[in-house]
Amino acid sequence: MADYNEMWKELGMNLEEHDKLCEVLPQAFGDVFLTQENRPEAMDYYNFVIAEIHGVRPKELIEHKKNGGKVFGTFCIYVPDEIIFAADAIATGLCGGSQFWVPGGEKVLPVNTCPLIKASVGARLDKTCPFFRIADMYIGETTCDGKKKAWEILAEDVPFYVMDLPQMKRRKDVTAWKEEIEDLKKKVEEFTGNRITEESLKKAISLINEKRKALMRLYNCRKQKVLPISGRDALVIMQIAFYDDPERFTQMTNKLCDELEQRIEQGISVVKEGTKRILVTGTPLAVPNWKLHNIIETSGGVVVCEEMCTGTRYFEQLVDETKVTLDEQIEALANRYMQINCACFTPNEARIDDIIRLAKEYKADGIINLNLKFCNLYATETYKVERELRKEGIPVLSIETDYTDSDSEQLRTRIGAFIEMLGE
């Protein structure tokens, strides 16, 4: 990484603590990703993004702010990025995926809070992540009780806006979400001083749709018998999608897909024939949480799909681009975002339908159902997920973990046995 110390200092970061993170991240990335054989050449771009994760993109965001723009930090895929970009602002993901930030969160949150929430709070309060320092306003949502209360704590330290997500999907709930998006539009306009027009929102909808299409193309490559990319590499691409410049990300991901499609034609696979194909479902895997994929792919399996927020839920549905008026465009946004099947909804059979559909589309031999510790929503939904998958004759292994490495060997034993069982 280049020298960004002066930039970090101006952001008010705790440089001494931050240096500790900078010391371990390159080694972790190298161990998980650079040890792979036969990686696509176009992965060099994503390697660079991670290598400069606290430098290049933060520098771009700061430059945007110097030119009078605003940066909004978001934590959930229900928050419509389109509204933010339509106001000539930038949206960047803020979810914390490292154990490094968890102790900072535990200073103000109960220990039995999920690690994603604790890490996200710790990254801000301990001043060890530039993205958390740069964002002018955070936008949260009411997907779980832990988040709702954490937002109250963060709101004491940074301007915060919370969207009230309905917990059912009746017509009136979609209407209520449309009203929430309209309220967000007003807030973003007020905060930026920029008016959102039909033209600017149409442009923003197209911008984000193109990113989704690039990710669809990437995942379509993972459906093939000839697997041109590992699950680890696909995961880090998904994680980068949350904060990279959307136009550049789309361009680079389409360039990668050109190479992947050529590999498929040439029969170039990153795994041996017969390697067991695993679909991972459950709680999101925020950067740099690569533990599960690394264990699976060094235990005889390969991840071919993620039914997660850091996976298919992020890109599967497009926003209708045929709408003309602002009211119609916002309704199209509400309709699209309410198709996401998070465990916060009740009932939530549609998520189980998605898992079964994806297992067939990606020709998965088995499913690993992941739950981050203390996420009661996904933990409770595990019962029905397992029951319905077994009815379909799809092998499933449910695991619960956190960001530490203390259970890595135990997970490796269980996952290894599961993959071995798939071959029987």
Contents of the next structure:
2 protein chains.
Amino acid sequence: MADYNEMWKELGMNLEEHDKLCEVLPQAFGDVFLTQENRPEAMDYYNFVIAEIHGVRPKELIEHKKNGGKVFGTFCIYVPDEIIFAADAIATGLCGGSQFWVPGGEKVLPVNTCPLIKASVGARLDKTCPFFRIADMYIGETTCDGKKKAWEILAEDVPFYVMDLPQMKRRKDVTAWKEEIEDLKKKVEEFTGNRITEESLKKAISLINEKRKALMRLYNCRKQKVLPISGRDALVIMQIAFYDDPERFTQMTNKLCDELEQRIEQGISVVKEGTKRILVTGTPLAVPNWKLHNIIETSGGVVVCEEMCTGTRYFEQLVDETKVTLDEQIEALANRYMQINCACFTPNEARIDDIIRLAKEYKADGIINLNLKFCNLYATETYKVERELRKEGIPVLSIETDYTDSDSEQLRTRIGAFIEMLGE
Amino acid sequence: MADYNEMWKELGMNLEEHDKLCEVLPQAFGDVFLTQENRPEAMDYYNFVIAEIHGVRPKELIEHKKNGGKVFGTFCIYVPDEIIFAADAIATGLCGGSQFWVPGGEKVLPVNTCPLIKASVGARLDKTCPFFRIADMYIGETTCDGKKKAWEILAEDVPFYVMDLPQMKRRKDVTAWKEEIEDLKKKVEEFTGNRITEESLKKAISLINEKRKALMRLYNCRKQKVLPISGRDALVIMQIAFYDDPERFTQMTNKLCDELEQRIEQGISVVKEGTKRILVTGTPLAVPNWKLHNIIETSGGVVVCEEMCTGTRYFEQLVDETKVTLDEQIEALANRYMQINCACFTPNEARIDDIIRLAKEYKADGIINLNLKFCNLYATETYKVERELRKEGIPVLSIETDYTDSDSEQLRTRIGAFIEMLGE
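Mind pulling up the form predicted together with a further copy of the same chain next to the form predicted on its own we just looked at?
Everything in the complex follows now, all chains and molecules, and the chain you saw is the first one.
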């Protein structure tokens, strides 16, 4: 890895603490990813991005800032990146996926908060992540109790703007979300000093749609009986999608898809015949949370799809590109984003339809329903998810876990037994 | 207690299970309340109500239904009772405050859900509470993750209507709440077959305002140095307010206040000089949750105020009675209800102002900040509450507990030490 110490120092980071993270990450990545056989060659790009995760992209963002640009940090796939890019700003994901940041969050948050929120708050307050230092403004949302209250604490440390996501999906709620997007547009224009025009928004909508299309293409490859890529590799690509330059990411992912489609044609699979195909559903897996996929794929299974924010929810619907006026474009954004089926909505029956549909499309043998500890939304929805999947005759295993490794062996036993059962 | 077995049977209750509750409640009430010395005579009424809690009021509700009336069950002080009474229907609280109902809730909800929600769901599904059987329709709200998702499960068992409470308090949010109240009005009219008129709503607004005024009068008595009523007694009155006939409740509470005001004049206090005055703040205390007050008041303290849903939040603001048209009346309702400062809002700084103001008004020596386990909203807000109270020089003790008795001794030790410290 190149030497970024000077850059990190200038960002006001806690270098001593951060070094601890830098020491363990390459090993963890190596163990989970580089041990895989027969990986697509185009994974080299994503290996590089992870190897330099706190270096190369932060450097680009700093460059952008030096040229007068702004960087916005986001935590949720309901926040429309299009608005940010349309103002010549850059959006970057900020969700923490490592136990490393959790104790920092627990200094100010209840222990009974989900690890994702604790890690995100800890990464900021402990000054151990460059992305959290670089972002000029954070854009949060009211998706869950834990997040909306955590933002109040973070807002004392960094410029913070909160979008109020409706909790239902009636027609008036879509209109309310449209108004929230209009308010965001004003805020972003004011903060960047750049006006968002029909032209710039059109370009940004196309930019993000192209990223979605590349991810759709990747996921389509995972639907095939000949499976050209592992779940771990697909997951890390998805995680990188939240941070990388969208244009480059799209290009590199399409390049990978060329290789994957060729593999499918040639019958080159990354797994042996009979490996059980698993769809995972539930709470997001933020980088570098690879625990679940790693256990599944070293226990006789392979992950073929994630019905998650870090998965299909991120890319499945496109924004209508035929709209011309700003008002229509923003309405198209509202319509698209309100189609995402998160457990923060009530009711959220459409998510269950999604899971059943995806299980068929991806030819899943079984479903693992993941809940990050203390996420009450997805935990409560589990009751109906399990019941409806059983009605459909689809085997399901529900697990609850956090970012620690203390339950890894127990999970391995349960997941191993579940996968074995699928073969019977 | 009179014999209500036939009535309970007709309600389809699980009598065997319910008997277990009926067996322990009188003992619990006796231990906490009847051991007090020098209670106001007018407490006899509330003693009677609790003694017959599953009998006398349910009987009245059933009578109302026999005459063609409807009963609505509610869970939150944001739901405007006025609308329900204006349609010649009756609103009754449905929040569960006993561990007895918790295991029933845990059959369908995550264990990591707050005991209030688990108890409320368990009381319905286990058929062990007459109020949950009698209510023709439940009216829920989207105040927290746990509740909004629990309603989805309850809605499979009973007609359910959910109001979408905004999560912020901007002008447009008050308007949104007004629209939700208008939608509720339509729903209630449709369900009852009765039209809500300017006249009937005016009457209902006055009815509930009179209840609020009686509670204000009660609480004003608690502000006095001569303290004419214990916190336990005030709490149980407050709890009964959610269930009782509003007109009778107002009348009986005003009668009690006559006695209390006389006591103040005569210098009759229920506590010895030097007893430490405690304000409690945080999550609600639903009937029969008397644990905290009982510990405080048998450890050298007395509770003088509850900044809670079962407390000042329930009655502090009146609805403007000068409005004439339905539209204006509903706007007045929205304005009033949106003044309640619950942790479900972001930000919610006004609650901290309330606590500081109330601590002064009630001459509190210290504050106990209560959190029901797994209520992430109030738990997260604790960080700022504690900090701001310390800035004001007001001693605060934060505790987290549930409905079990397993931590009683530990709480007694901590609360005892806190109260002792207040004397130093």
